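Quick heads-up: it's one chain on its own, the form predicted on its own, in structure tokens.
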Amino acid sequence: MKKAFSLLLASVLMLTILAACGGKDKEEVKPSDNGNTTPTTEATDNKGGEEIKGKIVFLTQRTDMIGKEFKEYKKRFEEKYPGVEIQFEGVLDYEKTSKVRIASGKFPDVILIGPGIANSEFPKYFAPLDDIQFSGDIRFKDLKAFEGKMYGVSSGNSTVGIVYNKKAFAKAGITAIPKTLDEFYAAAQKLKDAGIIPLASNFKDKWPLDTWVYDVPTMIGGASDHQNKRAETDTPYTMDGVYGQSWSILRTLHEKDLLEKDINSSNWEKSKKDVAQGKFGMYLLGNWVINQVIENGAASEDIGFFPFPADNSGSLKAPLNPDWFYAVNKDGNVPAAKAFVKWMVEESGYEDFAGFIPTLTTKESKLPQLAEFNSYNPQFIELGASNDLATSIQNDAQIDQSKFLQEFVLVKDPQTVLDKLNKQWAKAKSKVAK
């Protein structure tokens, strides 16, 4: 699985948008088509009675749930609205062609959207989902609204720090979390001489890298708009800045063999098994990664969770992030689709299988790390709304966060790579921001 967002949370987050197709129960992964789903219902909005039926589909990135929870989602979810069909219909590659395939109007009912998307475009595309009675207060309300209406509902939460394994750590002696980053590296150092590769980076995969470029500047800054303050500056990424800070932890790993052995050949999905079986000590991500890595083989009581110290302060800091939001395609079967969304956060335990933060304020979390995690009373920053102005330069500058993080990890002068990352923004800065 891709997060969520990691946090979900990834380089400009784009959609890649599947139309419907198949039969009632069918559940695909395939390559997307420009079908649209047909509204089967004169309802506009999800109030006022209107009869809740007719075929929606959901596009999903969650392809390994595709004929196994999914299956038990549509039967329940029908069971309640005997009316409707569901379709979930999942992308292997959720992300690349998301700006294409929205811009083209030809969408599926519900689909997921990140933060690619001005909000100010948001009426072009989706229905307002303020009309869903939810059964008590959400988080993250505003993060998708435009003009005092909401656009999105988050599909979980999530906050971001050390996965381990607490028999690796026994293995290497270490018998205290580490508070500061220098703590921090002596306990890879630790675990590295006990035979252990201390940190799954997944560095070729990219994609779990985004940690680093989101998640370990809000800690190391204190705040979560370091996207949004790209745009008052031609040169966003500094050596001493929130993004240098960041990538020089990573790229100090990598100089102390702290990292997989092979940093460009490393494998996502083996990286769960080589945690949960202790090969690998530890993971920076979110807390939605520590059930897949139970499904992998550990025992639950066997893994934890602590605070990432980003710096030697002492202090501890922790994002507090969306991950993916729920979004109704404005000219698809609204009513029903309003009805899935509501059944998702409020019924469907999908935050419990995915290890989540629920949505809902009243709910409370069944997974026992976050309790770990809560103990270190780490200071919770939460995510705020993007800045259509740096989306617009991020967009026009097509820059690959990542990619460029990968560069500065592995080329000899890293100031280099920075000088190149902020040529490419200023130049997109000068033709948005005019």
Contents of the next structure:
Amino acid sequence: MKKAFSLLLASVLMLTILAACGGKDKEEVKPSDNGNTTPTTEATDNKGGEEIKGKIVFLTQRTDMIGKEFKEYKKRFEEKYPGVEIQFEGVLDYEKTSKVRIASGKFPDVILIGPGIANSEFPKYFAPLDDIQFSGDIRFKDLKAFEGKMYGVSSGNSTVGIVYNKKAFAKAGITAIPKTLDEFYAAAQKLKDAGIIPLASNFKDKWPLDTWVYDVPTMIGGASDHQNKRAETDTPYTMDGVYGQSWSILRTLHEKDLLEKDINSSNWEKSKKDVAQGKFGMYLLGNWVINQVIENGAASEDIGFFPFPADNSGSLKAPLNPDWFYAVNKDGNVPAAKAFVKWMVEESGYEDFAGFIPTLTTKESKLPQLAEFNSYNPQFIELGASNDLATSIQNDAQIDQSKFLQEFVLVKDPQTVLDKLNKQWAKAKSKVAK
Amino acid sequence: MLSRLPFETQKRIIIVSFIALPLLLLLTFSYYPALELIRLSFTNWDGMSQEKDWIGFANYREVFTNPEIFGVFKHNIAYFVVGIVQNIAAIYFAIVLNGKLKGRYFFRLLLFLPYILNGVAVAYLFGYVFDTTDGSLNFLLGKLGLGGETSWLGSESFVNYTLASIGFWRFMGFNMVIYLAALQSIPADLYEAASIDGANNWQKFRFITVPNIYKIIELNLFLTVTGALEVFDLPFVLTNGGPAGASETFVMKIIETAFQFNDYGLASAMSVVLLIAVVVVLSIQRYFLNRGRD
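Since the one above is the form predicted on its own, can you give the form predicted together with the partner chain too?
Below is the whole assembly, all chains and molecules, this chain first.
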């Protein structure tokens, strides 16, 4: 008994020590990794003959693709560039993890960047990507740029509109796609009368409401810079402004009972199945959700996608938003990493798999729903670069816009919510601006 | 080799070497980060940049003057209230199951089991129970004719009590086991003597049981209070702080401040304030419980 115990203790100790060693080993591998890449960096210096070889690591957020699609990507990429070894490293909670690793200065050669990093920080960490020769024009060239140099290439783009179940629409007797807001309310009412829940808002989960904060205001105002423009005023949230109008639509839908029965008890995973089965009629979300609905049991031909008519003007608008951007570590294996970024954008087929609008303007999406969406001829509005001032005011004021939207929909008098929001905004603005 | 040294030295070597490892682990993974946290709370670090400017007590001033930050503490009241009920129930079950009840081991196990389940799993489980349209609780109430339309997690007035009741279900068994252990350490002859003197059950409870488990009640209240101040997993998974922030807790606020608003300095200050709040509440509790004793 005593022996068994000491054995156990010893093994626990060993494990602890081993674990500690493991961490250290990993640390030590890194510099030697950099050592490997020194020759290639030298090769970069003598312009013209960039040698593409060595090892690169891509830090991805798509953990579900590791060992599946990425395995195949690896094969195809390494066939095209013999001498390069690509490794896919997946992390969950990408935004947080990647931020910490970027800040430490030691991060994989190819990394994805989102809105969390200020553009002025780019030269500190990333290599400029202007010299990648794409076969055509690319979207969002200027979004992740600083002082005229581009540091990020969009990995895919999405738009926002109504994803709907065609069978549910047929059952409710809706023959034509609504082109104005009133027609939209009427269609939703028809769905409700047919016993279908018209629009899945996923109110409780908060993040699905982002479309009402970012995209619907873009459609209403016809410009994508409404978030930046907030920095110019003390009262950015007004009832007749883009936010008030957008949020009022959701409030109206709620008042008319056109959302889930209890919006505070929505269930995101289940809603995908319900849309697939036609129990829910529509989503107002990005096109990325289409593939997920199909994965949950809908036939692809039953799911459609049309631009959301945010007003009664009859002209349809749609925002165009980038997903993550590829960025290259300036201290890593830059030539091979650039080759990989080019390959991902042009040849991998990742956008079609993920349901994105391709970054190359010359490339057409293979998704039939996007073709349907385009057939309504919406005017696309590209997202512009974000304004650091507006972001820092928002952070200082600790404004979580989706949370205020929730309150806006739930309270008796929505004006009080806007007043509170503006007060917080103005206070933070005077503090940040000084 | 060791055996040639004098016994006292041997003893010392053994003690030092055994104590060094845990101390080292404690210092590196507990005390060093805590000190770093306090240091960060005086800076305006955004989580990314190399510069951390020293800004003195500005973060602390912000925590105490901004009602948006400090106000969420009132959501924790529900957890206190339910926590006290939970302790009373735990004592009750401990006494019942300490007696000669048939199948008492089975019941003890049954009540203790929820504690073993992972917190997030429990949250998901209750997500299905409290769902308004398809939840099992509303289904049951509907069948009983009590109206099955209650939005358990969507009413600002009682969402915190709904969440706290899950905590009750989860931690009551744990408290009960602690009380049970304390009850079993009370010598039986005390009760015997009291019976001979003609004491009834209430008097036995009041004058023998309670004084003997007093320290344990204090311990359990300590656990309940810290638990109530630091709730996080249940609202995070079940309501995401909703509806409209009514079930947001202080810890959720800290996480939001750090990772959404990129204000690590303020978030660190909030963590330190939480630590101080726990100490203050506990001191008050100790003061009241120990008044008129030793």
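As the structure is a computational prediction, the values presented were derived from the model and not from experiment. Residue numbers count along the first chain shown, from 1.
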Original post:
Considering the rigid-body rotation between these two forms, which residue or segment among 199, 271, 321, 344 is located at the hinge?
Top reply: 321
